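This document opens with one chain alone, in structure tokens, the form predicted on its own.
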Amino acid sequence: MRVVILPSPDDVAEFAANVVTAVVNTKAKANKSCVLGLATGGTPMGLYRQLVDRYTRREISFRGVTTFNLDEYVGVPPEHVQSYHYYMQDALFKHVDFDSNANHIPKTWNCDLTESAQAYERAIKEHGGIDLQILGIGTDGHIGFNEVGSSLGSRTRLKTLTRRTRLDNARFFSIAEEVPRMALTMGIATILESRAILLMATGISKASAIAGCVEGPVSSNNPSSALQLNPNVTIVLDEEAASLLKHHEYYRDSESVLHSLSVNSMKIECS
């Protein structure tokens, strides 16, 4: 597991930009096709908006990406100005070049859910799998909406939002009741089959979650611990999220030995 800690949240996006990119166009250059694992919330905006600066610049394409987004609520229809649907078109999608039909986001409105998420996995699989999944983490460690207790073998299925889960959530509701109580996400070992994994985070209040992550026993308690079973795991974070590492020394000195070695130790894969 490879930790970089940076000064900033603009730092933080900056980095993933940069991974994100390097994926994308050495796909392109091997005429591979490329599948990107998306999330939502407040700290992957800072990355979309870099994305499509980037694009707007011409330094990246997303012509035969394919992408598969990590949940949606169930409740809220994909036109609502809180569904992720509606956010990925906001935050990315309607201002880059994918092709028709290459984003995928769990269906949870009028259909059986059950089948649903079954479909999903089919679809991830169907398309060779991702290379790239990008998380954020929740207050309590969740990944995707994979809360607390959530099996670190479990697959896309429908999950009880917990009420911290919820209480985080609320800034981006007009009233806390209005938060859904359920969600169709990616299951924990979907994600650990991603071939490389991305998990940023930003701020005081993720310093605990960050913690456990990185340094605590891998455990259903803290479900982002299960990232240190996947080889290929880069954890960015700014000064706050990093405050409670207890091996933050070691983490400044190993990225200082990969610089001087001119090493990213992000393997980008071709296959």
Second form
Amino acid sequence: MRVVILPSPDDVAEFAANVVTAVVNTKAKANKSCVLGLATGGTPMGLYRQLVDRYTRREISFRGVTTFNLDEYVGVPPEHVQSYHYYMQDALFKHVDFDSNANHIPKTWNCDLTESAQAYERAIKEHGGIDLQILGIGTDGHIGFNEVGSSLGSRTRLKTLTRRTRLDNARFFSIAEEVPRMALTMGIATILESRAILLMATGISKASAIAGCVEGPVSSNNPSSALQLNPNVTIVLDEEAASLLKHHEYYRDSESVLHSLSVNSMKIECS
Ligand code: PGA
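What about the form predicted together with 2-phosphoglycolic acid (PGA), after the form predicted on its own?
First the chain shown before, then all remaining chains and molecules of the complex.
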């Protein structure tokens, strides 16, 4: 794992925007299709703002880019302001130049949920898999909505949200009882198949989950620890989210060595 520790949440957003821009532009230059995996929540908002700014400055185009979001609530219609369909339109999709039908989010409204989950897995495969998956992390270490105890071999499926996740997400809803109880989420095995993964975390509430993710044993007790099994993962953190890492100093040293040698450690496959 590459662990990058930066001073502030803005720096984390800028770092992530640089990675997304590099992947999209490298693939476009090589005339290759590009598939991004996207996340929702508070953390990636700064990334999406940066991408919209860069699109406005013509530094990036999303023509030919396909996206797959990690998850969607069950029981919330797509036009609901707290649905992830609405979030993505509002934060990114409506501001930039994606082709029509390029954006995929798990369907959870007026459909058979098992069939919808299987169709989502098929669609990811049909598009050749995910080049770069963006992730946030829950305070309990969830990625997507893979809550504690999720099988490390799980695929896209229905998952019940923990009480802690519902409390964490209550800030987005007018009343806590409104937070859905279930979601359709990519599985851990689905996420691990991505060719590159970038996990973003900011704030002290994420410090313990991040310590388990990076330095803990691989365990469904902290589902994000499964990322240790993918050889192309970057974890980008602000100081607070990094504050419980034991090998803090080593991560900083490795970054300065990478910088001094101008090594770009994230591999972007264009074959
Ligand atoms: P947050 O959520 O970015 O709103 O903290 C992250 C997550 O639950 O994955």
